[in-house]
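This document starts with one chain, in the form predicted on its own, laid out as C-alpha cells.
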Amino acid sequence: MEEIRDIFGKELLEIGKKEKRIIVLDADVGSSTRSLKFSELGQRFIQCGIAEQNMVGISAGLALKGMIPIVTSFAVFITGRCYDQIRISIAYPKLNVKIVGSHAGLTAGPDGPTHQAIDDIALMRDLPNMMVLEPADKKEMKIVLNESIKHNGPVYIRINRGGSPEVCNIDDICFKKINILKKGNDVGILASGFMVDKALKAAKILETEHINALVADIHCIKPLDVDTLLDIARKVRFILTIENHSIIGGMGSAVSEILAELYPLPIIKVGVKDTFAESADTMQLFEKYGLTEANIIDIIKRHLKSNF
C-alpha cells in the first residue's frame, strides 16, 4: 500500500520542479522519509549525514539567502535532538524553513524505544511562530505540503510510517480548519493523523448502538481552529481526543487548553500516558496504549452510562 511518506516524496519532487527556491536537506534517512526522491533534481538535494543539528543550522542559512529549505529526518530526532537549533535559529527569527518528521508517534514500531516520537508535537507546539501539522491521509498530505510551502514562516509536519486509508474527501478539506467528517451530537471524537481512520470506524460501530458520534479531523494542531472547535463543543455532550502521541502537550492538550477557558465541558484524552513507549509492532503498541477502535468505543459507552 502506498503510504503518506510516499506521497510526500512524490509531491515534493513535483513542487520542486516548479519552485526553484526549494532545497531539501536529509540526515541520511532519505530512503525512509522518501525525501531521497528529490535527489532527481541534483544539487538541490543536500545529504547532511547523521548530523541533524548541523542540518538545521544549514537550513537557517539557506532561508536567510531566500531559499525555502525543507529539512527531513525521523520525527524523534529532528525535534528532540535539534530542539535548541530549531528554537534559536528558526522559530525565534521566524525563518521560512519547513521541518518534516517521519515515523511519528508509535509508527517507528520495532526500531527501538528511543525511536518512538511521542513528544514531538509538544516540543514544536510550544515554540512561538511554529505551525504544527499532521495529515490524516494521502490527499491531505498533498494539501498540507503545498500550503506549507506557500506559508512564509516555520512549519513542522509530522507523518507516519505505514499505510493510511483514505478518510478525507478532498473537496471538503480546508487547510488550517478542523474538518468534520461525520456529524453527531452525543460525543465529539477529535482525531489527528493515523487516528482519524480509527475514530471513523469506532463511530460507525457506535451508530449501530444508537450512539451518534461526531468525528473531526484536526490536521492543523497549531494554530488550532478555535471557531470550529467551539461549534463542535456546543453540539455534543462531551469530547474525546485521540492521538498517536503523549496525552501531555499534544493535540488533546491544545483542545483542552482552549475549551477550559472558553467553553468548559468534559474532555477525555486518549493517547500514550506519561511513559516512554516500548518497541514492538505498531499495531501491538496501539493495542497496549489504547489507540484502538475498541478502546474508543469502550470509553465512550462507559462515560455515557455513568454520566448521562
The other form holds:
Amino acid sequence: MEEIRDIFGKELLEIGKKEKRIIVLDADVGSSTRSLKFSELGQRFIQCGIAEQNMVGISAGLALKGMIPIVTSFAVFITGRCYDQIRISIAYPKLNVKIVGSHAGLTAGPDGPTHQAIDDIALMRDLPNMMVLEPADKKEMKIVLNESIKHNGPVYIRINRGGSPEVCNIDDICFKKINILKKGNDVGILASGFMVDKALKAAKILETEHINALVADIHCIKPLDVDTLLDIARKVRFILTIENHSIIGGMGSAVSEILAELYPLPIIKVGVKDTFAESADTMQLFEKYGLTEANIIDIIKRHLKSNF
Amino acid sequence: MLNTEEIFFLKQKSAQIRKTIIEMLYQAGSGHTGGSLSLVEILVYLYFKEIKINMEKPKSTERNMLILSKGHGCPALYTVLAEIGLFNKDVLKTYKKLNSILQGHPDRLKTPGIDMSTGSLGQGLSVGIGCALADKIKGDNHKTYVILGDGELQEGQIWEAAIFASRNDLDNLCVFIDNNKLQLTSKVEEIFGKRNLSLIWKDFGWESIEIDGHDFDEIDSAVLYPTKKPKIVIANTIKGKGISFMENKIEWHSKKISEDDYKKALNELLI
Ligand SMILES: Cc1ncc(C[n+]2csc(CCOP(=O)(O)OP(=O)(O)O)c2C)c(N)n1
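The form predicted in complex with the partner chain is what I want next, because the block you gave corresponds to the form predicted on its own; please supply it.
Every chain and every other molecule in the complex is listed next, the one we just looked at coming first.
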C-alpha cells in the first residue's frame, strides 16, 4: 500500500522538476524518508552523509543564496539532534528552509524510543518564526508540501510511517485552517496525523450511542487557526485532543494554551504520557499507549458521565 | 601582491578600527575584546579588497560573502561595516543596547552588511558550505569566506563540514582560522592538544596555508593562492593584538574595560 511518505517523495520530485530552486538534502536515510527519489534530478539532491547538524547548516547557506532547501531525515534526528542548528541557523535568521521529518512518533515502532520522535512538535513549536505541519493523509500531504514551498520562511513537516486511510476530502482542505470533518456538539475531538482516522472511527461508534462528537483535523499546529478553534469550543461541552506525540508540548498543549486564555473549557489530552515508549509494531504501541478509538470512546463516555 | 600604498592604507584603517573597537567596548561596558582585536587585519583585508557590498542592497547575496562563525568577534566586524559606510559610526555607540541594530552577536536581519546570524559556535562553516554550494549549482562565480576560532574547532560540526567540503570540491570556499591560541577559560592546546592543524586539514582534503594573520601581504597571497580544493588559512594571530596589556591574556577574552584600561589603551594606539 502506498504510504504518505511515498507521496512526499513523488510529489517533491514533481514540484522540483518545475521549481528549479528546490534542493533536497539527505543524511543517509533517503530510502526510508523517500527523499532519495529526488536524486533523479542530479546535483540538486545532496547526500550529506550521517552528519545532520552539518546538513542543517548547509541548508541555511543554500537558503541565503535564494535556493529552497528541503532537509530530510527521521523526525527524531532532524529536530532533536539539530535543535540548536535549527534555532540559530534557520529560525533566528528566518531562512526559507523546509525541514521534513519522517517516522514521527510511535510510527518508528520496532526501532524503539531512540527512533521515536515524541517531542519533535514541542521542539519545533517553541521556535519563533517556525511553522509546524502534520498532514493526516496523502491528499493533505500534497497540499501541505506544495503550500509550504510557496510559503517564504522556515517550516517543519512531520510525516508518519505506514499506511494512512484517506480521511480528507480534497476540496475541504484549506492550508493552515482547521478542517472540520464531522459536526457535533457534545465533544470536540481534535486530531492530527494518523490520529484523525481514529477520531473519525470513534465518533462513528459514539453516534450509535447518541453521543454527538465533532471531529476536526489540525494539520497546521503552528500557527493555530484560532478562529475555527474558538468556533469549535463554543459549540461543544469539552475537548479531547489526540496526537501521536507526547502530551507535553504537542498539538494538545498548543490547543490548551489558546483556549485557556480565550475560552476556558475542559480539555483532555490523549497522547504518549510523560514517558519513553518501547519497541513493538506501531499498532501494538498505539494500543498500549492509548492511541486508539476504544480509548477515545472510553474517555469521552466517562467524562460525560462524571462531569455533566 | 599589494603595493606599498595599499599596505599603508590597510594598516591605517586597521589602527583606526582598533581604536574604534576599544571605544565601543568601553562604552558598552562589556564585549569580546581579545578575539575582536585578533581579527582586525583579516576583516580589513576582506572588506577593502574582496567583499563589495552594494550599499543600496546590502542583503543581496549575489556577491562574495563572509560568515563570521566566531560570532563573538562581531565588534570588529561592526566597526569595519561602519567604516565602509553601511551605517553611521554613531550607531556603534548603541551596540548591545535596547532597540539597537547591533546585537551582542551578529543578526543578519537587524544589521545591514551582516551576512549570517551566528553566536552558537561551530555552525558557520556549514552555512558557508551551503553558500558555496549554491553558487556552484547556479554557476555563479562568487566566493564565500568563513572565519572560525581555533577553540571553535572543538565543535564536532566543524569536522562534519570539513569532510563534506572536500568531497564536494568547493574551491570557492576560503576559511580562516583565527589561530590566537586562547579560548574562553584556557589555552587551546590544553583542550585540543598540541596538534598540527595544517596536517589535519590537508588530511581532510583541504588546501592548507599557514600565515601571519596580521600581515597583509601574507593574507593577500593566501587568499589569491590558486587551488581546486576548499582552502583553509591558518592565520596565526595574537589575541588582544595591539594593546600590550591585553595581548595573550586569557582574561581579555571578555573582560570589562575600566576607565583606566581605556586611557592606557588609547595612549598605546595613538603611538
Ligand atoms: C556552542 C557555544 N558554546 C560556548 C560558547 C561560549 N563561548 C564564546 S567564545 C568562546 C571561546 C571561543 O574560543 P575561540 O574559538 O578560540 O575564539 P577566540 O579565542 O578567538 O575568541 C566560548 C566557549 C558559544 N558561544 N557557543
